[in-house]
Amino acid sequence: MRANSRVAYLYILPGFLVFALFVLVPLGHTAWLSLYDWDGITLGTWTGLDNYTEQLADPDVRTAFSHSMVFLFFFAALPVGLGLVLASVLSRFRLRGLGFFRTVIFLPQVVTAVVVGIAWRWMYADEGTINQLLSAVGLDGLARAWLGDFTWALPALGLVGTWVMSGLCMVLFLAGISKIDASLYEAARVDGAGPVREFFAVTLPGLKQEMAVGLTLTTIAALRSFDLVYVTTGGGPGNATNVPGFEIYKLAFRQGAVGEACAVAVMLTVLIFTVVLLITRLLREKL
């Protein structure tokens, strides 16, 4: 038992040395940066936690904070809901045009996310998509500049990552309806059960690993989002989009301060870490 356990461990030794060398020490190597004060050219100077200690304190950090706590839901929460019912829907019926749908619905993500940013961007213009589509049924008085209002870029911005992510959970719910028995399906159908009912007493429950990979996949996606920020707004208006992949951004290029950039991207790392698993434990337990 113990030989089979060494030749275990000598298959997967060749993978960790890669994850080791191109995860582990860089995120070892930021957490060490974060220590210093360090314009990223000159010595650094050893500062202990400060970096930590100033950046919680800085109101631009936590606002950024607090907006991918906002993105959590349209980056995650709204695509796993739509993904659900999408599945639910074309694994239930057979539409016409099945495949077509499934390729529609599913190609945001074989899209970049500058093209995404920028189709995007084109399309919340003044004179863009979406304000021409209001003055067609008219409501005129809606049209804005979404990416420039205070109030609405943020959202508008969430709207983006929820067309984004949702074709994703689409895909992965229908691969684990395909495997649910069919005779669950029967038997709850004998019992009298309805689509609802159906849905809550058999796909939901069914579905309980692809869930978890999908919030996982989501949550980490709405997290570290930079990109599409980045293309879009540039964290603008004022403050009202920057997020923490963007802070970083700001902090290590903009500001010379790769101290206190690394610092954010730890403290980022650490709430990925601990919401995905939180979010691994409650599907654990509750499904």
Second form
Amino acid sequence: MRANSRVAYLYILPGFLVFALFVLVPLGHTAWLSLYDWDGITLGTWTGLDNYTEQLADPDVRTAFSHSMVFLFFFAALPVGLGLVLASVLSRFRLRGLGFFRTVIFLPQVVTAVVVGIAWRWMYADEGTINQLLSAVGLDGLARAWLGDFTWALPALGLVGTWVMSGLCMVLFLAGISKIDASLYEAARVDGAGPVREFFAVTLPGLKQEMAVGLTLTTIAALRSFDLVYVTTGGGPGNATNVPGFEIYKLAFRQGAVGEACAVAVMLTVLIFTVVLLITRLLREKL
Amino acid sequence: MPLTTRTIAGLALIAATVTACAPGAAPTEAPDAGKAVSSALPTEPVTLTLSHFEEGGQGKAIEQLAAKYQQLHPNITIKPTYTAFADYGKNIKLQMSSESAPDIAQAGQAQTMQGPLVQAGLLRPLDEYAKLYGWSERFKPGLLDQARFSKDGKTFGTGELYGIALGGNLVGIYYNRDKLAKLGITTPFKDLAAFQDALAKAKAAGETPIQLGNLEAWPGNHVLSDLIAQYEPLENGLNWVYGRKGATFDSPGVQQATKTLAEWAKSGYIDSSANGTSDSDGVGKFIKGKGVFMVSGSWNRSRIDENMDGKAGFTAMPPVKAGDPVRATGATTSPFSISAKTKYPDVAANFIDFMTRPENAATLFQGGYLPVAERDAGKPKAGSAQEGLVEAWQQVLADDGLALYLDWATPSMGDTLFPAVQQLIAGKTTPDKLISTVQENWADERGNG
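Show the form predicted together with the partner chain, please, because up to now only the form predicted alone has appeared in this conversation.
Full assembly next; the chain just shown is listed first.
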């Protein structure tokens, strides 16, 4: 028994070594640096938890974290909801060209975030596609430079996240639905369940695992978002679209405040772990 | 589980190791510091690396000069390496502190790049070479001061010399000649009021008075800083940028300038899409004829001249009182510094001297550099924006009116000031609030109020 488990540890050793080298060590290093006042080159000075208290008290940092919560809605909640609807509709009807739709909706996942960001930056510009569409249907009054608008810039970026993540959720849920025993659906129909009832009684409980996976992936994407903000708004206008990922970049690479940057990074990591833990806990219970 | 002695011991051990070693390295002296400098070149083969971020014509000029230098000194090879500016600033500290640091590197003034490098002792002071080659006669003193730093790397503008620049840059007013003719506006403006009249006239005619792409947040700051250069006594502004004790952003001149910008935005003088348009797209719109004026820097000049071909002009922001000296936001381009780690400081200094010698001024000018050393480097095409730009530049130098850049003041000034300007243009903050936010950052970082 004991010898067996030793052999088991031996099997995971190579994988663990790589994991430790590229994940655990940098993580520990970041946590260590977060306790110093360090500019990136000269000798750092020990400050204990000062970086944490200072960053937590900084209104800009707190705003950045609150923007993360908005992103959670657009990157995670909305795509999972949309994915569920799309998947159950697509699986009910034998559509011609299903594969085509699936590919189109999944496509944003395949495109690099930088390309996605630049494309949407053009679409959101004052003479961009979005405003052209609005004026085509007579809504000229709504047209604006979306990414420069203090109210709309954050939701506008959020919708890009929805666009990117919905396809992933849909494909995930389509695969999950195909795994659900067809006899369950038949039984539901015999009992006189309509499509809505069927969705809540059969599809949703059957997709619990897939939902856990989908929510985990989208939540992480929402909280750690950086690239989209970097290529579109740079956190602006003002600080209206600043997120923790971008704040870390600003502190470390633009201001040479490496210790502070590491402190924010550690806080972000803790937040992501907590939220993901909650999701897996909740979805392990019965729906 | 209660804490066992073993866990406590373990935690104590971790704490001990963590506090025992700090990240980074203490500054070191250059290996041959104190050795006499010389303009004599070695006879054995020598290869020097040079890191820079100059694009297009300016980058090409550096390569041409490196090639020319090698023709004159066949045993010496200068290898220029280009890195895009967006990446350059992030890597320069790592590069210069690495074992394979470039011998010569472009390092932006003030706290953007030079400050941290001086603090870490990674750059070599150049005063001995300045004396040897007579750099202070070649350049106006104000131009060299930008690359001076106190030894601790905290304040700049005075102290030891750490770099030499090849050219200059300047912020001013680009204008569309056709539109000016149609509106009956003539340049140069005799005073700021004349420019404001022109803006009102353009607005009344249904034009966009000032084109601005401010998505990146820094372009709008140049409009503000050019206004500050007019309203605030130059000396005060420079003291503030240099980080000298007692300087403040909360002064009548800065207040007036900030109010003026807020009023321009409110009156619709600035493109209403400014905050949602990238700098490059803003220039594109100006080229296509959206905007009578554009307040921007010399770095956009070549694109404008190439695309508007004689239809664009350039003039300096006019002073508040007609006839006063011309002042503008501007500086030298990022200076070239010598690594403290190089084995051949004499050769590196000789090459930097070579690039700025009078006989090479024409090469630099053709590459698009605004001349810092020689007045007669060449003639710009008549009727181009370059013509107005060179004229304004010479005038500003003659009047000693370079106001430098506001974000040089502290390492986080850009991240504080630029978003505030976006807010100001959108009417989301007041001039007073902007000024107090900026001054708070300055006082925090400088440690003096």
